[in-house]
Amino acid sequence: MYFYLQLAFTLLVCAFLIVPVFMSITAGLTSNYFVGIKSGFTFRWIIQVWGLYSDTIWLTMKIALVTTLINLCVGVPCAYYLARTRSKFSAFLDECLTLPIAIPGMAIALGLISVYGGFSDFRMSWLFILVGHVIFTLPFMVKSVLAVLQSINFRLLEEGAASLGASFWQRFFHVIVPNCKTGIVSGILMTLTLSAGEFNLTWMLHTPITKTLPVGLADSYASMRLEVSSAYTLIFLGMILPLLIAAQWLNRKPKRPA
């Protein structure tokens, strides 16, 4: 009896979360949401969204990819340093990397605007949003790789490679990086997902010519008809869901010992 009560409660919670998403998808594919499914299905609204907001979608993808590339180049060496070094500076660096997770995105955006807002060309560029996204997502890349490095005896692997004459860079790229591949891939997926879906920080940093997908989505819900904004949501889900599914699959995949 207790099992069935738990099952019923779980199903109710799932329905509470999933039904609005399903209704939004339905609204984006029907000719008239208020008439219902009997009005017929159409891709008209998706085509209209692409015509109106395609620039926000491409900009979102560009920022997410560049953010991921920067995090990959900075985050992996940083995680390696933190895993290898035990000092006051490494502890301080670790705390600094954790701060963007604890500080609200709007506070980070206000800090960037107050310091760099006077540089008009930079302020109007998509690079301004990129800086905010890197600050916000870098801790997730570092923590993902650091968790893997702390779970393996990478020092022993390095010593073995060094005894065979491998240089530092050979050890790093041929020993360290392959052994923390799972953490790197997990960090890449988290960075892509967080950057593509980030709203609070981006809302403060964007300009009329640097709208990203989440900002455009909010704009469509405020100024367009429901079918258009729902079609925009459908496109957003199409971008985000594969990344979320891949991240879940990677986390559940059994890890083989190095």
Second form
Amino acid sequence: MYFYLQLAFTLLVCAFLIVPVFMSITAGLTSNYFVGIKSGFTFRWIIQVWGLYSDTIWLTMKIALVTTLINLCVGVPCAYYLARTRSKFSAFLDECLTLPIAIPGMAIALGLISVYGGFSDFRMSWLFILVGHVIFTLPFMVKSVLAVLQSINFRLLEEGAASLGASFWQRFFHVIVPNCKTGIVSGILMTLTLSAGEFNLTWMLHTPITKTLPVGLADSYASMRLEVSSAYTLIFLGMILPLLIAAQWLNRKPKRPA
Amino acid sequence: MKQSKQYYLLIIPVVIICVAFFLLPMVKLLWLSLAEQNGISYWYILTKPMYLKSLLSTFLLSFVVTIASLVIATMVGLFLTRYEFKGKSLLVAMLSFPLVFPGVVIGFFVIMLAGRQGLFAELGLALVGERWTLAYSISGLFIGYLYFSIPRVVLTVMGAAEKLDYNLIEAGRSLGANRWQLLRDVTLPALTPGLISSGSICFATSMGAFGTAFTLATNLNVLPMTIYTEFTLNANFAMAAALSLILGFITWLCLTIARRQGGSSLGMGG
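Form predicted on its own done, so how does the form predicted together with the partner chain look?
In what comes next, the whole complex appears, and the chain from above leads the way.
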């Protein structure tokens, strides 16, 4: 009895989360949403969205990929440093890196505009959005690599390598990096999804020539037909759902003891 | 000595990025908020009804959303950890996907559910012959905030519930405790740290949720919308800076509480 009551409640909550997703998927493929599904299915809206907004899609991909690259080059060494050293400075650095998660995107964006808004070349280019995305996603990369490093005994591995004559950089690239592969992969997936969907910062940082997909979404929600907005949302979901599924699959795999 | 130099080499880029694009802007923001008549903006926030109301209503809304999500998510989370059944992993997956949807998309989902042509409107039309539109009022914001809060709390509750000591529950049962007594005296106390941590994360997210409010374009002045209007329409940079810093301080406080309780603060957005 209690089981079915709880099951019904859980299903209701799931429906609350999933039904709108399906509604917007069908709306994006329906000829006329007012008439309903019987008006037939069409790709017309998707084609229209592609015509209107394809540049936002490319820019979003570009920014997400470059953000990920920067996070890799910068975040992985940083995580290693944080795992390795325990000093006042590393605690402070850790705090500074985590803060952008806590501070609302708007505040960071306002700060960036107030400092760099005057450099118009920088302000007008996509690099301005990139900077915001790096600040916002870097902590996630660092944390997920750090979590893996803290769960394995990397010092022992390093000592072994050192005793065999491996230099500092050899140890870093051939011992540390391969061992935190799962952390790096989940950091990459997280960076890609977060950057692709980032709106709070991006809305403040974007200019008419640098619009990302979420910015375009807000724009289409405000001014376009329900079908166009839905088709655009559908494209967005198509972009991030593979990343989400990959992330889930990665988390489900049993963690190997080191 | 050479060793420690190499370690510093590893973090030079991070330090540069962090200082140039985060610390410096934050300091500038603080300076701006204080520059105008020795920080009169902060005084205005406390005395002018417009700002105070915005701050308080955001606070109240976030608080109600947090409590509602905690109740709903605890029920769902406990159910999902306690029972094994077919299709359970699918349910868990469906509950965790919305975690990374950006606030604008969630705002659109609220329109799909409760907008003028939404599900609720159709339902109301069929049942009582009147369209129920909740999307563009405070109830719309409530639905949207609930949407991104529930997954967050459910996952934490499930994580905490998996570590529950079932011997205690068995012991309680053998001593004759009923369902509610078990829940109150055994299960909930064990879940409390997780609930506090996920509750504070969900409060912080709701306080700062800009995208959802922006999409629903409500006349309700929640704090992020007030900041946005001050900055874009009124060009009142000092006020926007002061409000953002207050908002930032509140969310930072929440997340510090969450971290003390050992929760992870993943997936901020909204």
